[in-house]
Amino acid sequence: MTRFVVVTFGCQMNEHDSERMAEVLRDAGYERTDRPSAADIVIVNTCSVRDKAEQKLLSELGRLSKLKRTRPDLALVVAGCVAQQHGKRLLARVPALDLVVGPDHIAELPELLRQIELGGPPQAHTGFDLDEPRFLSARPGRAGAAPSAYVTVMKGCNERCSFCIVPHTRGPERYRPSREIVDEVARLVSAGTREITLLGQTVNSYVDPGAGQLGAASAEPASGWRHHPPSQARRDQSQFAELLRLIAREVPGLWRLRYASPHPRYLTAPLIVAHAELPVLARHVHLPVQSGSDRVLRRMIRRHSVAEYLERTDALRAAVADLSLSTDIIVGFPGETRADFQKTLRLVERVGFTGLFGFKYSPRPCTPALRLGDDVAEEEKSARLAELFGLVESLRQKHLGQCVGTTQLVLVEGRGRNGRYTGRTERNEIVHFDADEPLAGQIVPVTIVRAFKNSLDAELPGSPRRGQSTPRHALPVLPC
């Protein structure tokens, strides 16, 4: 049997593609293999959000060019963002690629690898599928559902942010009908799945494109938000609060639920109060900002100010007690003064994330900020990204040791290379506990019992301490 390999690089939805990807090719009888050297086929999922991955895929595809010297009959396949962006560029860059092909295009791998298996020349298959978007579903094995999973709602971006070739690779945004998320989520919850995080890459600006599945969007109540125009406001309304809500009611055997990556100026008021009211929304929530300078955001065309940030996020925290909060922040922007760069550190500050991805600025194509060049010195960006991480550092440090001594509920994902269990909270703190009982896919209470770097050590309640032995108990496992 062919054997083949998904090697990812990138985001959430580059993962939740690889999946889909390895489904795909297993429905057609390739068997999946974990090892290069072991597949007859390997594809590589990439991601050219920044420079860097990009060099990673380059680097990755040399090795490979080098071990199909040695086995010519292996089959190398680039999918994904940088697929998308340099199509066929990419065949005449890399001369061992069999094969180019888009993230729209994940449905075809079969007929197309069975081309090149036949002798045909290598192909770049890329494009959107704008007249009739596709989504493929995520589908349970044969074991059950994992106890997290993906489900994508929307793909594309509309929001042009200058630094952003996401519009360039993934196109403009499309959305799922409702109804075949709702069937999605209820199909892997019926599995064994207990966390569903819904993904796209502006999520929370879904719009349901089936009739009426969904009604008309809820309006923003009358006083509206001080730090935004009532009519922008009103062009901000989305349909995901009321996605949300339906999903929430269909399926009441779902524990959590979770969204990436939302905009701030789709956290709206109907949104905050369905967090608000909906227990199965996790107490994390995920929200870009970019930049604490308004000067940048605009130079980002990032479409809010930092006072709306805030006036938002405000008002989730206000109706969600302990939510917590991370952030993604790019450093040396084109024209990111040191006095930019200190109000960016006062916001996180302000707003006081336990999480957050940091990068350097690096040009990308077909980008607007292209046009304002790289003034920033290498070195005053590493400088400036180490002076954030060291905050972010010292906030989530304050964060988990406030932890200490609480009792959390754990979605356990399994045992880690050291045999201890590892888990989630609610607010996506990573928790690792002893048990000697089959615990994977549960959510168990647990106490608190010291702060980690970037993690979290528990006990069961009523259960020894680490090196203690007593009779085996029973454990408070809580009903899914």
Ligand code: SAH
Given for the second form:
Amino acid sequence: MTRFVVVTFGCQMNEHDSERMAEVLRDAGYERTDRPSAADIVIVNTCSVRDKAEQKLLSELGRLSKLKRTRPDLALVVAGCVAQQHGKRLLARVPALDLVVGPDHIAELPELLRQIELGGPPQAHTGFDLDEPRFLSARPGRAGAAPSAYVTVMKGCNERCSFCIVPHTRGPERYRPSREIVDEVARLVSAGTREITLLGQTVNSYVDPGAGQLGAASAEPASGWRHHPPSQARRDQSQFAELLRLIAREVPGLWRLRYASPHPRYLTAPLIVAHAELPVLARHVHLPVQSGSDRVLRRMIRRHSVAEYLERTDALRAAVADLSLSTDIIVGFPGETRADFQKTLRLVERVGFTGLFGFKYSPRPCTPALRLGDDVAEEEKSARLAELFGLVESLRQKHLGQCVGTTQLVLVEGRGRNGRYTGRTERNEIVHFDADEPLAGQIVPVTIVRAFKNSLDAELPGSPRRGQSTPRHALPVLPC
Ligand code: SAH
Ligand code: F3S
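Now show the form predicted in complex with S-adenosyl-L-homocysteine (SAH), given that the preceding structure was the form predicted alone.
Below is the whole assembly, all chains and molecules, this chain first.
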């Protein structure tokens, strides 16, 4: 049987796409392997958000080209954002490549591979599916569904932040009908999934293209703005909160609902109310802010101010007790002064983020920020990043320390190499604990006994101790 491997770089969206590729190929009779050396087809699913990721891909392709010299039958495929960005040019640059496929062509993989197997020439397929957007559903395998799964609700991005290549590589926003989303969530939950993370580049700008699924309050206007709602309407028309309510209502067996990544602009009042009213929503939100300086935010075209970010996150915290927040920050954006960076540190401290992805600004092709130059020296970017990480480290330590002695509900993901169970709390803290019984896929209450550097050490008590913080919605310990 022909064997394939998928090597994944980048974000959750890419991880999700890689699984869909594996599913369509398995359906077509191909067999998955973990090792490129054992594969007949190597698919590299790529990321181009930062230059470093693209360079990593090019060195990977160098290695694979060498392998192909010893095994000429090996088929080499590049998928994902770099495929979309370079298209045909990638075939010219890496002669060993057989296929370049953008994110909207996953369903065609088996057919395209068959053409290669029959001796067809190298091909590039990178158009966007603007007229009939396709969203491939996850299909739980025979072994059942994973405790935690992703479900895509939209693709593309209309924001055009000045530093970001994603609108170029993933195209304009296209939304999935809410009926399809709810059905996929329900299928996964009935197969054993406990936690769903809804995915989209600006997931909370979601608008339902299906007629009237979300109820009378959001009755659809004419289908003319299916993919490009007029910007005036769009600001007020996000139907994400209603989508969350629909999922909560129609899939009562779901234990936890998360989403990634929201944009601060669409952290609307209805979404905040949904957080207060839907116990299924996890008490953690990853809300990228990018900078704590209004001047830099303007140059980044983020379309919100520091004050607006604070106002919305404060409201969210007022609505949901103990909610934790994490974020993305770029340091060394063109023109970012030391004073701007100090404002970012102050914002990070003020919000008290418990997690943070920090990046040095990386100039990307096809982005407006290219015109601003890249004037912060590499050493200065590194120093700012180190300072930022140092601050978040201390905030995280403080936060994890405060968890000691409390009882938390943990969704158990499985055992690590050391035999200990690992899981996540509602607030996304990573917890390790020992237990003899099979617990993977269950939600169990644990008592936190110690804070590690990035995670928590816990014990499985007979029952939660009295007088300590009780979970907001106590779930029974259910079997798989
Ligand atoms: N909306 C997407 C964000 C995609 S990019 C989401 O689902 O999260 C992820 C993060 O990479 C961004 O939030 C930003 O912090 C960082 N990033 C994007 N472009 C960058 C660039 N040119 N240089 C450095 N970091 C960048
Ligand atoms: Fe990129 Fe900004 Fe969209 S970071 S994905 S252009 S919200």
